[in-house]
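In structure tokens, one chain follows: the form predicted on its own.
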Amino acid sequence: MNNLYSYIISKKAEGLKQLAVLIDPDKINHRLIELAEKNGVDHILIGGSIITENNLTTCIQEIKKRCSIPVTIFPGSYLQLSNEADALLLLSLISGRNPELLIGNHVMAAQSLRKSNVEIIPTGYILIDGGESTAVQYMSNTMPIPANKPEIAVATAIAGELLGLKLIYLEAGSGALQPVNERIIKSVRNAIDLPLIVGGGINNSAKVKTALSAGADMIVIGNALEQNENDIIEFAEIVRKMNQQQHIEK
């Protein structure tokens, strides 16, 4: 059960980039999943810190009858797992010495992984100073590494690929002040041939575009669409752009 994955793999072989909604179940937005739909979007993430509402699966289902959308569970804890998901990011915050957040949580969810019929894609996750706290790196104990020292996360990306992860996820946290920097984007994306998923802070198009060109395979977009669910429109066809340009050259 790797459909997910082959389908990450295959866009990024083609040089095509992918667009990714997360949605925190608490404050689920039916228009916002039909725009998702309507715009082309690759994948809705869903999942966060504190999920106040246990209704994971629920939401999960509604997110089904309104689009055909792949659902990734995005976790915050060993607690967030699903049937009804399609794929599960198995975070390990490889960033932090949390040994919970290494290994500790995934030793506690492993039984019921293994059992369960999601798709599991093993995924190094890297906090980013993003200007503020947020609240990752509250919930995760765990510092960030910091934005100007490009190297740290060079060294940590390399880590996570020789350990056998599939996928590089840089974070700045949900709503952080700035996106992780075009620098560090390109430092290690130029360092790993993993598919490279970046987030937090992405608000406007200009950041959405930074952070494609940069390198991202992957951008996800969370905090600024629970503020203004059209601005997906608007996010959605800078990457068909990019994409057909990608085809035009090749």
Contents of the next structure:
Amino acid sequence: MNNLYSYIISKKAEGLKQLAVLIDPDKINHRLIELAEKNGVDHILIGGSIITENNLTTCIQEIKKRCSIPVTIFPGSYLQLSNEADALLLLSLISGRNPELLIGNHVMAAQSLRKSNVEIIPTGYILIDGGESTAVQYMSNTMPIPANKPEIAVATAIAGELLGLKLIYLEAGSGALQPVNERIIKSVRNAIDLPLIVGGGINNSAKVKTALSAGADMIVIGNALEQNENDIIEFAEIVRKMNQQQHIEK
Ligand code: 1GP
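In place of the form predicted on its own, the structure of the form predicted together with ligand 1GP is requested.
Below is the entire complex, every chain and molecule, led by the chain shown above.
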């Protein structure tokens, strides 16, 4: 089964951008889910560095009652698994040197993942300094790549591609002061063929446009929509317009 990955690849092949909304299962917002559906959001990601309630399955069921958008687990740890999800990003934190997040958690989760019917998408997860320490840096006990060192981000992404990972996710951290900058996104985009996801600190239209124009195939937005779910209308409109433009140019 690789329905979701095929979708990601086929949109990328057509030069079309994708929008993902990240939902923290502790802060589920029904109106946001309904707005996401209405405005053509491609993916719902669910997960977080820390989840206080053990309610992942219930949350996914709640989301699925309200929309038909595929739900992908974006796990903060190997404990975040549910058969209700459509897919799971099997994150390997390749910018870090913490063996638990490179392979340890994966070994712990392997048997459950194999038995589940959830589509598993191996993802190279790359932390980029977003201007202040974020939950993901603290929880992962790893250093992010400095924001002014695109060459390190590029080499890391190439290594991920060579290792056979299927997606590269450039992450500034949830609520980052500065999202991943244009220079890093462009450099990584030019260096790899894999679909490129960018997230962390994208909280206004200008940042949405910058990340997509620089070469992100998919952007992930969490915090900004937790604060104001109506922003999804404007963000989705930007993606729609860029995709329409792409159709015209073809
Ligand atoms: C975090 O990339 C995601 O893992 C989204 O970040 O919450 O800052 O949008 P924000």
